[in-house]
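One chain follows as structure tokens, the form predicted on its own.
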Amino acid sequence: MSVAIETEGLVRRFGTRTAVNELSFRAEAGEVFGLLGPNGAGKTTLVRLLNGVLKADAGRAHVLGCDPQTQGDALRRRSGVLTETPSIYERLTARQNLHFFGTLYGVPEADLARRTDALLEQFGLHDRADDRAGGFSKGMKQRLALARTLIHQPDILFFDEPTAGLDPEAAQQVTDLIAQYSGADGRTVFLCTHNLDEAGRLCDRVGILNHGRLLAVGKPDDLGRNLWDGQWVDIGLTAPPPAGLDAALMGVAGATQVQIKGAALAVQVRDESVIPAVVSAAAAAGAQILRVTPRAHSLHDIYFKLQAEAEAS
């Protein structure tokens, strides 16, 4: 896969607060790149200095092969940004906004109208394309806003906690379009979130901030097996469990704990190579195995394990 982003040493400080720490990744063009971290953590400075808002004071970065202190128009006309805060304009109408940002991104006049029109449907908007955004609730001006960022249909999106301040309800259709859009027509998606159900739900790859640190770069399962040692598995039975059975699954070579309550059993294991072993001394010890389910870390058992590490360090 080509590069989207990547990034070398990236460092910006506002006075004695260093609010981005020497960043280097890349993400790969058509993922889902999540970047995780809770508020201050440098998120949105990030995204500003990516899009050429902000001039770093030390590294580098590459955007879609433009540098961004550089090319900054340039970027900026293939790329779209999504915030919290919808930038929108209360007094004009929905179809309005959206003629008035395609026009500024140079959109053809002959095609304005039309891609208008597909976004407004597609945001569930239509039936209020001619009223004012001023009288929308939260979520729709989020979803305007969210049609505006795709009016020029850019390579690369940026959503910078596109779903803070929403209820349950209009965050989940933020988000659900968001999962539309996402990797389409190997377009790119840099989404900046503290909500890891979100960036779980969305994300390929994901990296953790800490103070403007980056602690961790990579896919949720991955990071798991790089935090914690072993692989928990849990066999479920259909009978309770031989007699002996804990002294079989031990004699496995790379089983290291035995855990048997009721018909539940849980095995650990040095790694996933070792589960059908496993699974096979079970049953030879008589065990009636219905069903096996290898243990898999969340992103939020992931997120708050560097977290803290990084706090105590």
Contents of the next structure:
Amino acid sequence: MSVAIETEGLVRRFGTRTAVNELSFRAEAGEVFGLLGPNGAGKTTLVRLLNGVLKADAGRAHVLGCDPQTQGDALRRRSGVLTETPSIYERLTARQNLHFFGTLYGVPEADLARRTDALLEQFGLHDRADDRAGGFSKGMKQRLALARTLIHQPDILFFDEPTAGLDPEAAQQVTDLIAQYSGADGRTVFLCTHNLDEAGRLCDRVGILNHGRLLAVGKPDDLGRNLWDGQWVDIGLTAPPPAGLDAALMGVAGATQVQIKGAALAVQVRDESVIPAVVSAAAAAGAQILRVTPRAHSLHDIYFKLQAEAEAS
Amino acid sequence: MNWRTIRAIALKDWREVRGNKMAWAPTLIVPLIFCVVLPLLIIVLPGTLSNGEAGDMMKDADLELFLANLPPAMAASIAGLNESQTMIVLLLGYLFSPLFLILPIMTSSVIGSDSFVGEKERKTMEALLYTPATERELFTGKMLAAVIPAVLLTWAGFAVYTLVLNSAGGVVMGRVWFPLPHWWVMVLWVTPAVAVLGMMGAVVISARVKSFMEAYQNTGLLVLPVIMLVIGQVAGLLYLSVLVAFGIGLVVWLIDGILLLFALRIVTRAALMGADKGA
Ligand SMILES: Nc1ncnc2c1ncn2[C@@H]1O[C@H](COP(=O)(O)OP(=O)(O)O)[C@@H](O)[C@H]1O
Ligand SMILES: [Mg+2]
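Can I have the other form now, the form predicted together with its partner chain, not the form predicted on its own?
Time for the whole complex; same chain goes first.
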């Protein structure tokens, strides 16, 4: 797999405040990479640095093989950015907005009208195409902004809090559209958000940012495993467990904790390889096993644990 | 420089300004006052006053001093004219020519403010900076969006002014007498320079303010040099001959050049974005 984004020791300060602090990470081509962090963590600043619209104070970055600082214009031709505020020209119509940005991104005149129409259609703006965008609802503006970021068929997409401030329905539409366009054509997506459900649904890997520092990067599942010692396994039983089950389970090498609540049994093991031994021990002790589910840590658990640790240190 | 990009930016800005009544309403009212209302007043008023009053006006001590000290070429242009005719030539033929520069400077600075601060204020600048348009293309597009309408508006105003001065004014003057030679230089050479100056002023002011209204109020300062030219003329320090007009144009173009160097440092992605604290 090739690398879409790579940074090393990236730093950006504003006065005495360090917005992006010694940031090093990479995102593979074709993946959806989520950057999670509270307001002021440095997400927007990072997007600006990665697109060369802001200068870094130290470190280096490569996006699609370009150095954003020196090859910004070439990079921006292949990159689409959905900014935090919709950045729609409210005095222009939806069509004029798309046409304008398409021209600036160098879409050939011959393709532009067709592409504009297709996007307006797909984003449900067709019947309002020639109305001024100023009269649009927030959700429509955001969909128009989304269409704008796609007009030049970019190889990499940056979404900066795409659903912030939208009502659930509009947010859902935007998330659906992002899901639809993310997978397509091996396009890389860099998604900044503090909406963890959205990140959980869309992202292959996430980075967790706090005060400009990356606290962790990885697949949500891997992050969970690294953060907590051991792995919890939920074992569903058809009947209350036989007496002595907990003692039998604690006898398994690698099992560290057992909880029994009615017909619900939970066992903490060192790692996944211990699970088969736990299952046979339980069966041998007479437990009627219905299902076995290794417990995944939700992105919520991961996020809040990391943020709390960072604040504490 | 990609002219397709530049054209798109200029057209977009122009469309946007047309949507901002606050921006363009004054740029239509002021020319109307300058090119039609004031000239008509000056032409018609002395005629309606009794001869005595007009005569009194001409006997005002300051004015007499002014007339006595006229540069020879200017004195020659009013030699043999009666009092009303002298008034018309001095006021509309000479005093008004620097005043006319208010049109290009006001128009271009208002459009320039709308296109720079307006874009910051309405939070559309960021998306623009993410496009591959180069800083020079952005700047040139915005420059053309301000300067072309400013120059065209001034030329249209000049055409109307000429018409008024030769029709209504022609009755008093008894002939087609306008434009005087230096007007051509003012309109063709100085006007574009001043339009560019208004735009540059707007760029520099825009870098320091947050809203269109604030920029709009500050661009009022740009009219000061024009007022100084008018005062210079009234005080008899300056006589707008073809050569002087040419010289004024040259000076303004030079100032434009210096401001351009300054503006190109303000209109960079890093400077525009670095000043934005985000949402
Ligand atoms: N142009 C700027 N000038 C001064 N401080 C800034 C500027 N841009 C961002 N910051 C500061 O940098 C930090 C990170 O901001 P930002 O990248 O917008 O965070 P996020 O997008 O994660 O909310 C914040 O503390 C913010 O106040
Ligand atoms: Mg942000």
